[in-house]
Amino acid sequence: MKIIKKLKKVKSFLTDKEFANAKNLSHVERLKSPVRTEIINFLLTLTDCNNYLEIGVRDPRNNFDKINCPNKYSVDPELEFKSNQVDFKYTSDEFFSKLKNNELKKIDNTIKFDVVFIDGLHISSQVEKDIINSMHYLKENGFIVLHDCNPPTIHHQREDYQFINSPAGILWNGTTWKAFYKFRHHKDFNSICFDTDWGVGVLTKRNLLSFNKLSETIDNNYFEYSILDEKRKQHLNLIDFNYWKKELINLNS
């Protein structure tokens, strides 16, 4: 009797309609294209391309080792993936602080970056950190590049990657939505997030085709996933990146 019952549990989350959805949505992002790879790499071409810094790097071969930079700095500290060998085995907060502080060996605080590329701890406080230290190594003309800013489920954005249990199961986007929102809000900057591989924010301050503020207007003070939902695009300025892509080349051609 309990073998029955533990297979009609099992029977009844394969049917539930939340693990349907999010199977179905997870499916979808999935053959979306391209990856973030090629769109950093279109990025630096807009850029003098000389220095790259990518957070988060967990196995180089799936991004890193693809950028076109002749300059690559990579931070990691090795708790996933302990063959990878990055540039500076920290935290995103020790590293910014050493290069600060002038205590590292490649580089020093007078670098500036084309582009940062975010994709560590996917909570929204510490993304918030590390595009807040990103900023003050960025060129006049760079761009902060984000991952996962586009979670099709509740599910995917939970706070805790740990608990798998769930429609999404192991696939984690976590929070940092609620980070590349606040700063859609940003004086400074403007933005965009491609609609692919979990949605590819950007950040810059130069005025390029379709990036722009978020409207005042349009608001969820307290970052709620139902309002993302319910207005997506506007949120996140959703745009498709082949699409974007296409009218900036015919608008400077």
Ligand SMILES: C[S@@+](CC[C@H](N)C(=O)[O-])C[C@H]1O[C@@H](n2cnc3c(N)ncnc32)[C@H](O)[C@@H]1O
The other form holds:
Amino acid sequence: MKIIKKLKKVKSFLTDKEFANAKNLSHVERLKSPVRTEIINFLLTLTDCNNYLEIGVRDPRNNFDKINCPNKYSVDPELEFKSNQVDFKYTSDEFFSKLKNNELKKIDNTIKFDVVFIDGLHISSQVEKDIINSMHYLKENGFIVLHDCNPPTIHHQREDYQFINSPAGILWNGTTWKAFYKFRHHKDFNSICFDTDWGVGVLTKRNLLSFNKLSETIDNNYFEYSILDEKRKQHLNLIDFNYWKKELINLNS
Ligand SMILES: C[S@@+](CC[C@H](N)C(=O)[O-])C[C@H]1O[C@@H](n2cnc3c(N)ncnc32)[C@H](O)[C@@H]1O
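Could you please show the structure of the form predicted in complex with this ligand, as a counterpart to the form predicted on its own just displayed?
Zooming out: every chain and molecule, the one shown earlier first.
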């Protein structure tokens, strides 16, 4: 009897529309290209390409090691991948506090980065702090890049990443999109979200092709997922990276 009950439960998971939809959209997302690394490397070519900072590194072979920049710095409390040797084994808050107070050996508080890649704790309040702190150390023509800005379902943007019985399974984008959406209203920044690799959001002071900002009035005051889902193209400024890159190169040639 118990086994039959269990089988019925498994069958209901497999036929549940939410589960099927999340599985399908996860698959679609995984087929998209390029990944974040190619985008960051291209953005670096638009800068002086001198200093790169990555917040949240995990296994450096996945992204950090493949970034083409002479001076690269990594920050991670090494919660998930202990064998990584990061430059700064701190949370991002600790790192920025030490940087401000000139307590770090490798760099001092006059440093400016060409690109800061924020991919640490994917909770909107933390991402907001990471963005604000990064702004202080960003070159005028630099870029802040954020991973996981375009969750395909409400389950991918759940707050608790340890809850793996949701239709998204172990896949987790967290609530980064809320911080990105908020900064899409910032008066000094223009932004875009490349529609690949779970949404690669970019903030910059520059006025680059297709980058824009939202009006100061936030029309998703309560950061409802259903509103993001309905208006994601406009609210995130979602664009295909390969198309954008081609247009940008054509414009400048
Ligand atoms: C999604 S992984 C990073 C993946 C990597 N950037 C890549 O592109 O392959 C998130 C990392 O953020 C780190 N992390 C968690 N909380 C953090 C915090 N408060 N500050 C900085 N990093 C944090 C974790 O230890 C983990 O290694």
